[in-house]
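Form predicted alone, single chain, as structure tokens, below.
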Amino acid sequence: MSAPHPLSVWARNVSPSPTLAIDAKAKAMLAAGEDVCSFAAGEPDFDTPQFIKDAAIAALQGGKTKYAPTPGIEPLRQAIADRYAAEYGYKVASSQVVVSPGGKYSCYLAILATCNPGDEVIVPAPYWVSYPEMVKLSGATPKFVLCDDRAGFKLTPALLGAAITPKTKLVILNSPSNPTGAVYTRAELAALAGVCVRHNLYVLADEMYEHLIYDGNEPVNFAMLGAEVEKRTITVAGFSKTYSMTGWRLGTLVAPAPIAKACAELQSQMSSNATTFAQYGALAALQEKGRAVAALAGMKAAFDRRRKHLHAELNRIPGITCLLAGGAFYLFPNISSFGVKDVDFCAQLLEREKVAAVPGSAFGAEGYLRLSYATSDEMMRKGLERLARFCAGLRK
């Protein structure tokens, strides 16, 4: 009998996500009783606001559980687009909004319906684990360009330029970022839409975390930087991390038509359309203004005095440097002084203390951790002294 195919070439070179696989070994740890500190979860530790469950609910009761329009149920794109309109002044019609399976799977979209096999799409680093995997799949390469705390984890439009050649078609921006909370300014972001327009290049802004932004500092939305950049720009954001609801799986993508059309008609091809009932509770997030907004500032005073007792507490541990995230609610401490490698640190930080982090190398940066704040206060203490007991044995 001959042996069977083997698998694709898509199969055999995607790499699975270290932050979803650390974190499913903590909570199997926690499942078997052992006390995991945990601070590898990229998700908030709050419950989805009841009246968003309550819409879902009532959708559900009401019989919105059949197939859905693909690109989302009407009133949620037009909500989509008049809730751009109302905090950017960006104004997009209905037909320019993709509701998809999860802000992940959005990003993805956005690629497959801009490259081609044999494109670069440059990728600063540090980088949410997903990009290359998603260029790859694609057939496109990632180019990586580290960023590291020397240049505040950002991109410059030097760093840019020398990455750009004849086959870059894509350049991905997150801000706030995922893994390192750093947030570009204005005048930052506008810098780089200007090499991006010498250029000829698409941007995929991804803005998922554009509510969780510190210090009095506000979201700036890269489409709107002028009207050569929103001609090629295509802007990712959700859900899951405004209003808790990561489990929901719902993305939002806002793009030119003719690329709006395109990630629709992939989409139709590969999950049909989001889940219907879930669309009626992000629907009532975006109806209910007040309701919104109380519960994003709820989690939102939580995030910012974690976020500044964390980073004070790590800057105390010897020979952890650490910088200041604007956004998201992770930090990312620089651990290459204690000569470990940060897949071995963590490994081992896990099996003698109880303490999940993600190794940097994961997110394309050796020698750092990322650190998410979304746990509790109590789990951050008793991390937090774990953490520094580990490093004290590693200076010995």
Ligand SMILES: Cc1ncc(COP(=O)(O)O)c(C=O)c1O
Second form
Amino acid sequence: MSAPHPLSVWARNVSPSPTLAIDAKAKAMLAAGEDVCSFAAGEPDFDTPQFIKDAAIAALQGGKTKYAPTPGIEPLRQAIADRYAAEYGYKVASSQVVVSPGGKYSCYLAILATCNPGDEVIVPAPYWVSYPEMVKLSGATPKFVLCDDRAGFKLTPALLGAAITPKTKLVILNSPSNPTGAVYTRAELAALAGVCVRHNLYVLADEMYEHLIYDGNEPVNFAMLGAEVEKRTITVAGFSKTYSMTGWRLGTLVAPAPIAKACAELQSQMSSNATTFAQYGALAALQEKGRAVAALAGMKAAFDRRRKHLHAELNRIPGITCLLAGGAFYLFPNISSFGVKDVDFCAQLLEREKVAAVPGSAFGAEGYLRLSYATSDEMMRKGLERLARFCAGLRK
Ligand SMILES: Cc1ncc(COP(=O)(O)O)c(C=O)c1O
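Taking the form predicted alone as the starting point, write out the structure of the form predicted in complex with the ligand.
To see the whole picture, the full complex is given below, headed by that same chain.
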């Protein structure tokens, strides 16, 4: 008998998510009774607001347990269309909205709907870990553009222009950013939009953290930067981060009608619909605005307080420099002065001090750490103390 065939190139080439792996390791150590401080989580540490849970429970009890229409239940698609109109003046029909099993899946649909094998996709680094893998799974090639802390972790029109080739099809923009927390201004996005339109490029605008922006700054909806921009933009967002609904697996996508239709058709063959009763919970989040705003304000205030605290404390540790990020719930300190590879830094930090952090190289930027402040004050205090001790040891 001959040996079974090797697995496919897709299976062999995909890198499993390093952030999920480190988070899972930290959770396993905690479950084994170890005193771990984790800065690795990519999810809010709050529970889903009760009124959202109640709506899903009522839907479940009311028999919403069957397949739903592929692109989502109509009232939810309409509510999503309404919120884009209300928040940004972005007027879309409900047929331009697709509800998917997670923002991650929405991104993948957007890439599959627009990219052919051989196309190039511009991915500014530091990037969210899943973009390169999704691009590769579509047969296209990611083209990375490093935007380090000297650039505020942001792509510029000059850097973008230099990366464009005749094969470039799509640009991925993520503001606020995971992993850096960087928030682009309207002017910065408008300048990038101009380049994208000039070169006829699609844009995947990942606005997953749009409601977690601090210092009184307003989120910018990329599609609304002009009629030609709107024609080329696929907006991804969702419920995971805004409403602390990561486990519900619900994402959204808004796009020009032909792209939205293609995404729905791809979804019809790959996952059917997002979980039916979960969609009723999301509907409550959008319809019961007063309760949603109150819940979000509480979470956002806590994140903002921790953001400032973590930023100040990190910059007090000799050898670390850290920009104050304007959004999401991450900081991305520079640890290159220690002369240790970030992967080794994180491995030793976990082993010696039981502090979990994700190395910058997982996001395409060596010499940094991603620290999530979606963690309790007590955990942060203890974790910072240990990190400072670890860094002092490295400098000896
Ligand atoms: C930038 C970004 N986009 C999309 C997602 C996907 O979110 P989800 O699939 O949990 O809805 C995440 C989650 O970590 C993210 O950080």
